[in-house]
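Only one chain is given next, in structure tokens, and it is the form predicted on its own.
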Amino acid sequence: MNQTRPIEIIGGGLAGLSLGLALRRAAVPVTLFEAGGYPRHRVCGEFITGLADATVERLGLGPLLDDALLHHEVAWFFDGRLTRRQRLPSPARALSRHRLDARLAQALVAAGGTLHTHARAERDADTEGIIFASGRRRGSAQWLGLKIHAHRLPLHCDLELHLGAESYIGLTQVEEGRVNISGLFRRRELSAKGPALLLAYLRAANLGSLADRLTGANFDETSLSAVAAVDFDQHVPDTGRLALGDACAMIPPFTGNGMAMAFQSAELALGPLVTYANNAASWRETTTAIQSALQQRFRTRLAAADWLHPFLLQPPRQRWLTRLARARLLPLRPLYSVLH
């Protein structure tokens, strides 16, 4: 009887640490490498938008989103001022990065599966039975990403959004009380630091009815994260290797939609891998299978996030799309459904 063939993750995110539960589920060997640690903060919406509940079930992510708050209703702001509503197609769920991968974490080793932390694997891209799911791509685009937890800060609603110069910045309450606060801004010389440097960012952006209200927050400030040279892409790159979560592709935050990607990439591989590891496959026959049901996912999605990103971004179209919303013009069910 052939041996089942072990698979080995490089990179502990969403990505990484579901495909890798999904596999001890199934039986298969996994080791996990990770360079950081659990419990800890991630930059990040914290806002999963559409998330099936089939790739919930079948990635056995049910008892570790169990307790993440529903919430239906986005704000978007223009100027400081409260421009539309938009009520969600379906509940999107909102639990931090500091608890859910802490728990995936946990459901992977008590499912048999080897984790190491604080640790990194160099391998070759081709190199049989490896999984790079190790975030970001560094790139050279001039965009910070920047995030922090305040503690009971009212919000309008479920999810506000703010447009500003070159910039914008999401906040939607999680877990416990905590309210999320993570934005992309366009890279400047500001020599703050701690929420003083957010402070300051929304400040240079032209949001300071924003800084004003934050002013005096709570913050966690352990739970400060910044992300340099941030990019984005318009397709899901050939990179050589078989990459999945941000590794893969990376799509702009506004969309809500990065989070689960991560886990819609595991489902994706999920069943090739399986197949491989059961002596079913070749590695190169399980590769192209995964590239193409990527590349498919996700074309039509990252195509339209990549029009769409510079209204959120630019103040004179940032103007043309706060007018369309106001004047109930803006197609938002249609965008929301090719963005997800």
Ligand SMILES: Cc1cc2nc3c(=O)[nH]c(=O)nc-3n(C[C@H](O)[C@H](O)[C@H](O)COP(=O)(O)OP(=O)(O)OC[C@H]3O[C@@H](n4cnc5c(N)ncnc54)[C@H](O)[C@@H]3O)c2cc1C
The other form holds:
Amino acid sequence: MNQTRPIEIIGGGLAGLSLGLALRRAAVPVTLFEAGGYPRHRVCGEFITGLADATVERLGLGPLLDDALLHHEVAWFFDGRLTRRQRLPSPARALSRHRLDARLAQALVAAGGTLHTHARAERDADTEGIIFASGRRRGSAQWLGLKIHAHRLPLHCDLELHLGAESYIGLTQVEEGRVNISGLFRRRELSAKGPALLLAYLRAANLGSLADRLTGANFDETSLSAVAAVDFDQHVPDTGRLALGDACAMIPPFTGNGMAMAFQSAELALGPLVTYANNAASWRETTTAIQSALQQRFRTRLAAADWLHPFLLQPPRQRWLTRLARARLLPLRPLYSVLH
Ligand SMILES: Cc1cc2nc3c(=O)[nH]c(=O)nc-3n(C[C@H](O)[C@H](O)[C@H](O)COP(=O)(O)OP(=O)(O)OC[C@H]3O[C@@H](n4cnc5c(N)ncnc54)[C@H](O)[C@@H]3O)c2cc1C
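Okay, that's the form predicted on its own, but what's the structure of the form predicted in complex with this ligand?
What follows is the entire complex, opening with the chain shown before.
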């Protein structure tokens, strides 16, 4: 009888870990290489929208997401003023990456996966049985992502989304009374450090009233994270390496859908990879099947997000958006469904 073929995964974020876990549950041998360690804070809004229960179930993530907070409403702020409240068509989950990634890593090991942390791996794109779940590809240096947690910071809504000059920032509650503050900013030469850097970015983006509100907040300085050279791809590549999650395509953060896409890409890859591992398909057939499923699932969503993104970042277009929102002419529900 043929032996089960092993799978190697490069990158232990949500895509890599959830895929590894699901493959182990299907008795496929899995080795995962992660450049960093667990637990650790990451730049992320930690607000998961559009993740269906069926995906959670197929990937066996239920117990790991059990205590995620469920959020129902988003409040949009422009010029420091609350412009529109939006009820989400389905609740979003909120849980810190510090907790979620560490839990997934533990579950992978408990399920018999081999996990190498602090192990950066490089492989040829066309090597059989290799999955690249190594996160975003480096882009131009114009955008910077920043994130920090604060303790017991009162919020106006489940998620506050503040639009500033070439920037936006979200505030949402995660576990243990923590509020995650995470934003995308046009990169500037600012000399501040620690939480003061975030406040300086807010002021530079005309978000002074939010900066005033956060001054003196009880920040967890160990959670401060930054990521430079964030870029967004509108296309799922159809050749070369088999990439999942952000390594495949990165959707702009305002959608709150990048984490769900990481899980969904693992879900789409799972069936073909199990077939491959059981010697019932070649690697070429497997990658072709997965890439075409990824394209079908994400193409429209990525194109719509790419089209909308400038409306969140550029003040003249933000003004249009705000007018439409105030007049209740913004079709939030249809927009939500095309972006998820
Ligand atoms: C500012 C900002 C806010 C965001 N807010 C949200 C939000 O609110 N909701 C949401 O759903 N999404 C959000 N996102 C997007 C979300 O964080 C990503 O889509 C998600 O983390 C993708 O998961 P992933 O597993 O593909 O990649 P990652 O989580 O980035 O994991 C990739 C892993 O690969 C490892 N790695 C890389 N190269 C190698 C190598 N050669 N060898 C070994 N390991 C390697 C890295 O160390 C990393 O751990 C946000 C993004 C930004 C920038």
